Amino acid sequence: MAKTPIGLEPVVGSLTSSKKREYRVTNRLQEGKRPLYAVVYNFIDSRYFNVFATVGGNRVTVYQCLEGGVIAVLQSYVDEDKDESFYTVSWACNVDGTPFVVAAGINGIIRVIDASNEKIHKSFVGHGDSINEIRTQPLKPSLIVSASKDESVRLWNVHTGICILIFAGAGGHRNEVLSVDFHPSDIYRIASCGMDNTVKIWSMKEFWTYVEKSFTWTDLPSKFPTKYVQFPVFLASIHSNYVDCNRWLGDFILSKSVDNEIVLWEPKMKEQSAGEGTADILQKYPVPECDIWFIKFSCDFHYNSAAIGNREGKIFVWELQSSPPVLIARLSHTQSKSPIRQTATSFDGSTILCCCEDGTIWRWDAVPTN
């Protein structure tokens, strides 16, 4: 268990600092009357930037921003279960570049829908309960990892329907994992969180093999050699609640948990021994009022800025990369008044979107500064 060292004292930015970009709201879509769980941009292909899938009840819906605040509607998928309740969405690709839609939730069955048809690639079963969180391996993005409330997190391969390893035993989470992300350059590398309070660092490296077979095998997916990865490379005990969302900045992680802040540490590992090591907070990021689990935050794609919103419907932007950190904007509006679930940063953070429990969408556009 890595212990935090006393004597670094972490920086706490102020909410006072000056704004420093101003945002005003150019759209709200009503989508439905269920709530909206998650919204994310698509990073994985840089012809579809300003595309965006949102979820909410059994639906999927694909949506374009364009010029002067416009939000274009693309595509929608509804789930064939009308009691299908999707709590997380992402991007994906087939090897032949493909984009995928890629959702999941409650039933535990992961959805890839192929957005060049509008239909079902595949569907993946094998987690024994509902689905938290999936995310896309960015340097392979036909890789796809799912925390699920059965307390493991799966490896996937969307090419072929794989599952090859699951990250759960001896040494896996003990309470629904809720969030979980690849390292942005080490290919071997995750990072999960959860109800057990604790954020996990994975590594594939002795199994990849089993990642390379993935994309070659031509048996049944059934068939194919799953592994357990039974013990984590690094487990972190930074906060003293549920944690619900963790992103690798760098090296560094960036984690949220029911405390009204994100926190962004390092883990210092000990070469030895696994799973021992220090973890050093560095900066904290306050989010009044984020106090009820499942809110997630989100980055632009250089990870220069993270926007998350709060129980109010208010928005927090917050640059990443300045010691101390600064508010960049404060974003509310009269009528915003419901949990924010998740945002989306676009990807230059020139647009934020947030999608929210009463079933709205807004979209946030920078002033541009004369």
Second form
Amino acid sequence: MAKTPIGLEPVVGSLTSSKKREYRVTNRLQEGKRPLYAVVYNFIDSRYFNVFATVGGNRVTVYQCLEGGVIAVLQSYVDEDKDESFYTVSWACNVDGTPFVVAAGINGIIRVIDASNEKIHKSFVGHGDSINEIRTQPLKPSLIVSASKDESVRLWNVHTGICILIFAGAGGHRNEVLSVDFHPSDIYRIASCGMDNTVKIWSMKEFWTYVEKSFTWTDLPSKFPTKYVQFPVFLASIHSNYVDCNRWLGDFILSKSVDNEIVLWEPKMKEQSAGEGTADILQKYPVPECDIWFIKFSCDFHYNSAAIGNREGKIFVWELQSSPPVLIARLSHTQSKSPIRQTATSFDGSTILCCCEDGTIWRWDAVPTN
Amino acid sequence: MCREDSCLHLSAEEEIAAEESLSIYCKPVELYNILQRRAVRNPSFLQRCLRYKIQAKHNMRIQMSVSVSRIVNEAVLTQSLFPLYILLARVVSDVAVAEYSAVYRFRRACILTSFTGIEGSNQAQANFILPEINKLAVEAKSGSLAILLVSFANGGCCLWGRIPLESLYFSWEKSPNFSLGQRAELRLPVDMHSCLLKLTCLNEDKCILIQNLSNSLLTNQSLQLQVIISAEEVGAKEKSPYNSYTCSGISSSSLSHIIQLRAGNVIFNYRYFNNKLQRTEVTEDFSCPFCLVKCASFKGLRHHLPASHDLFNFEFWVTEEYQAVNVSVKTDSWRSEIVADGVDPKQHTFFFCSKQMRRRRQKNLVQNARHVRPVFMESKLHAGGGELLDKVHGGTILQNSRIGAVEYAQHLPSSFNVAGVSGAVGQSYSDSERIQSVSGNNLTPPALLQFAKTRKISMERSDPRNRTLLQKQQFFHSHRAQPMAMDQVMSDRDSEDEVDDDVADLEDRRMLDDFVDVTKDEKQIMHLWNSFVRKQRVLADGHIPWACEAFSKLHGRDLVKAPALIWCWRLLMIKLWNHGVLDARTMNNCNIVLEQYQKQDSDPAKG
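Moving from the form predicted alone to the form predicted in complex with the partner chain:
Okay, now the whole complex, with that chain kicking things off.
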């Protein structure tokens, strides 16, 4: 890591809560005994903004957040293989708008479940090892990207079932890829990070014709000419340990490692050559006791706030778009002691869900200010 | 000697088939024959065999037993003679011990507890084994060996007597019985003298140090014993093979009976023609019928056969009358070493299955996918699919001859678009792309055929047995891990490790962009040339003339539109000519082609 010149040190947020918003526990669900690894709101379809999905063990469950802290169970899917352990879930949809729940885990198969008729739509085979994260392209919700333990990131088309691109190879990750995210406005860019301590930014621009072709492919999916993208356009070694979550914040990237903080930095890419970009670290959001890997943060729809849990069962809600960083709230409950693997922030940030290692789901609602 | 079982009545074709199945047994014998012929001049290796044991059995030895029948002068003896020790000892000459009169070295001592012939006696004779008479001669004549008789009977004093082996040797040599191989018995008088004995251990051998006492107190008369020594040559017994299995009272009229009775004879029953027929063979001396090696015993044969002749199954059984082995062929189709005529083993599919690396997760991959009814999987999944996922080359078939000349020409269109897509799919592409590919296609087939002359078209060569195996299981592409369609599996094209043209083009452009001292036009020509060379597989110096001409024809139209590009192209041709890979005539031809394009270009403007 380069020495930062004077005046360019990252701004570190303070942990004193500003109490801009207060949250209260309104519900707590116990979903079995197995750890829940992911909880995600459906931001793809505005009809279902209060619908969320969780995964744990071999089960995928769909819930709805209702008024007064009520959580209704809508659907539940169980994988026939008892040893399957889902690690991630994401919402996608078909070209005609049918909502899909996409889940994947240790078996390395991506299950695309059609939530409208409660049937499995497709299963994607191809990754050589367990899958750590799946994200959907909000601009084209039929595209999902998966990050896997087999050191590759794959782009799939849920509509036609095609594996379009594989981001791996000579310039790819050298260890498990833990997290991946689409750029919110630049449809060609994705960022991935993993156990090799790097964050890599990939561009699909040169291969976009294949992406488009995948929508109109009529032949067998396995005959599709899947391309290997071997070289990222940018790579950053910001962290010195596993990077287990990264999200785009506009053109900036929020990424976290196991050193108790989320880092906001700007990738400055050089036009032609990939290896010469620099990363400018802008801000740091400290999160105490967050030093085990596979803890992910979530943001609300407009990226105003980010919620992250730690291994003691506490949640920190940071305001993203202010400098210096402001801690909106610190949520803790006496009975919440188990590590929180992922949080989900609702559309407007008023509800925060978290899923824990002990299989519980906590729902925190913002106390309305008068 | 072979006996045939002719119970079954076979038709002519069946006879031929039967003979064929019997010939499986002959193939290993042929192989060993060849090896042995070669080994006559060039012995290859020493096979572990118990030949030394067999030979040792045939070595002759002398078995000698020593016993004492009586004491001649009984009055002299004050106490019991027994226990009496008999030793076969050797004089130690190099030990300088002054006060002792004799020092002998021996290995073991036999104890006699009584005279011979007494009933209920425990040990009345001591047995020794001596080398064969001729070998013994040297030792005996040297005078260093002797048989010692030692008794610790008389209180502090001991008695000892000595029989030199020399005398025994001479008497055996002269004995008529002995030379005929029968037992020879000698009766000798032995004088026992009183002495002082000391036993020591000297370098693993035990030593006995004897000091003669000339004690005036004792009577001068020494004890005399009569010792019986009987000896016969052994090992000679084994020479006659009839002895071990003699069964009295059997009428041995037929030859076969006698042969069964011989010790080393083993009956081999070969089962063939689906185990319906049987042929019998007998070997002697426990020798293996395939490689003719002599095993020392039936046990040795039992170990040798499964270890060395893996193609067959063996059953061993021993009865009172005979020892037999039933041989049948192993029907493991995976490991057929026998190659049928006309089939080139190099054309066979080669499977590698490593059982240790069976990963359970990968098995689930197949099973889960089956249960979930994924849309894109065509063929039924076989339960054994999990094994094949462990294969090193996931979906590819390793074959000797890959792309035939005819095929290559057909697949050129696809090489312009994407690798790994068979010709049929190309039709779904947009028309513009096809036109471009067709224009490229027209140029290359004739020239390529000239390179690919030696490549065989392998479409007709796949073994039907291997085809069925291919159809049973689900295969996956080795790079993308996407399931393979059956027609891709059965096609002869192997696309996995081919260079991806689009990506290669991209890489090429990127690489060229890195250069800072090259102009844009130069980079363009470089890129076009690199791309052309890669796709057309211009590999050798001799290909360059054709390549230049083809390149000119292919890109001529674009080149003439940009004079800077033509200039770079001409420079490149000059460079090639400098290196001697392009001849002047071809360069001239290229320029003529470019001129023609130029004329065409300018013509529409004019006319």
